[in-house]
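For reference, the chain that follows is the form predicted on its own, supplied as structure tokens.
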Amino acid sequence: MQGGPQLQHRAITGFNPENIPFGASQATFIAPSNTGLGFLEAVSDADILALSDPDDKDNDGISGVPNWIELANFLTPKPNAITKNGKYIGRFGRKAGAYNLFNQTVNAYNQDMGIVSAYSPNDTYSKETLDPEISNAEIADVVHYLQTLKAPIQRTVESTQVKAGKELFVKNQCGACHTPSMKTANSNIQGLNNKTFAAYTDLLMHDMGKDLDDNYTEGSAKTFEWRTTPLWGLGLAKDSQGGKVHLMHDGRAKSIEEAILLHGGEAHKSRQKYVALSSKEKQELITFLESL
């Protein structure tokens, strides 16, 4: 690959900023939500797997694989762990390139702040080893809060049109992907023990068609693979992006039905299906999702 994970194109006073490598591919990314974190690290590699159909036998025309990915150097394997040809699974990021959010937070300082630890020694600019400008007990502190941030709660749950609109989510196969339930496994944190919760997602890679490829890859990912994106929070979305919505992986959709319509690959049924609902359908379909 060339060039690094991250492209630093912004630069302080003295310093210039990166530029792309000839023959470089290139992607787009915009922060995701970072609320109940915790829950999808609990959950065990043997239930993401569970959901996993590579070679689709259910004939459904979905098949979500788990990224495979290296562990850095200093990550440990979770307890239970599941390994394929030496690697793991990965399940943060939109490529789900970060083993657990341990990974995600070191990866975070050093790429997207440009700030070395320990864990990660080397500059992102200069790419000399330097001193770590963190401590290990900080990122520890970090990492323990993105565990516990509280998951978003379901509004207007009671609704006759969100009803409805869950019903039309499960018959248009968006759960197929967008799995409605999930179980942690044992932790050593009580509110993240053997929990069931409502996130809406596979953890899994899968195809999204032509229009989504970016020619981008992270571990096992292929470029038009993506993970499942949660949808637990996008009713709130709105709130916490200047009163408008930036959906997708580069936030290139600008509205729920944007979104929708942009799933190819896997989704192309799921996607025609919402085409072909009364316009009653698509905004109860919509006022769903709008609750989560």
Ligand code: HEC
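For clarity, a rigid core is taken as the largest C-alpha set superposing within 1.5 Å between two forms. Since the model is a prediction, treat every value here as computed from it, not as a measurement. Numbering follows the first chain given and starts at 1. First, how it differs from the form predicted in complex with the named molecule.
Relative to the superposed rigid core, the position of the CA of Ser279 differs between these two forms by less than 2 Å.
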Contents of the next structure:
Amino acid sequence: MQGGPQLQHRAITGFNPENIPFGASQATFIAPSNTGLGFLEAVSDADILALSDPDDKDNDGISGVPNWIELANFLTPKPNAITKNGKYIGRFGRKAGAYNLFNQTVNAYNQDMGIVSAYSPNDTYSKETLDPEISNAEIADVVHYLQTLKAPIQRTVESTQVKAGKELFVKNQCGACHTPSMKTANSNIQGLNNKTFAAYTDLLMHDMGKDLDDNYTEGSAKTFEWRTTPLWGLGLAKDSQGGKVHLMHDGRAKSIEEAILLHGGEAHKSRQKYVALSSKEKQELITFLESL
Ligand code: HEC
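Show the same protein again, this time as the form predicted in complex with the named molecule rather than the form predicted on its own.
Entire complex below, previous chain first.
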């Protein structure tokens, strides 16, 4: 890849920004929400793989594949890890390119913040090997913090509108990717040990069509494939995004409805089902999504 995974093209006064090489492909990403990630980390590979249907055997137009990634040398595979040709199942990041929260944290320090560690000592831009600017213990603390940040809890579960909306969510195939319920495997963090939770993601990659193709890849992910975004906390997003939502990987959708209408590829049929709903049904579905 030309230029590295992430460059900082703006800088504070007195420092030079990093130049983006001519011809390098450029994709925009907004930061995902960071709550409940410990649950996603504690799901077994077998459960993720069970949701995948690469040849669309059930003929619903939705396949879903894991992002098979190379394991960085500082990582240890999880117990019962499933591999394919020596590659492992990625699960964090918009393209599921990071193996676990430790991997994500090390990469984010290096690529998003330009802070090198013993695990990832090379500066992305200059390629120079530098002395660690953060200790391994500090990284471990941040990982533990992310693992134990509480998941958003659905509010108004009992309202009839929300219940009707949830039924429409399933009937319109939204749940075929945004899996309504998952469970964790064994975890040495008690709160994450064998728990059922509702993140509304299958952690798989889906072809989302050409409008969402932005020429960017990680691992085995194609440029038009994206990991299903968890929908828990969606109704709280406005408050954490400055009063207005910014949805999809690059934040281009300014409302939940706009986000749904951007669904193409494997999700095209589901989008069309949404479009065909009556305005009352649309409102029920949106009210359900806002309760998450
Ligand atoms: C084929 C799989 C698939 C289906 C079916 C699907 N989605 Fe998605 N959804 C995704 C993926 C993948 C993304 C992330 C796309 C991106 O970031 O560009 C996403 C993103 C979203 C987002 C934006 C979330 C955020 O925080 O940015 C919302 C809202 C959403 N979907 C709702 C729905 C609803 C409602 C339905 C049913 C009408 C639906 N989806 C059907 C895969 C699917």
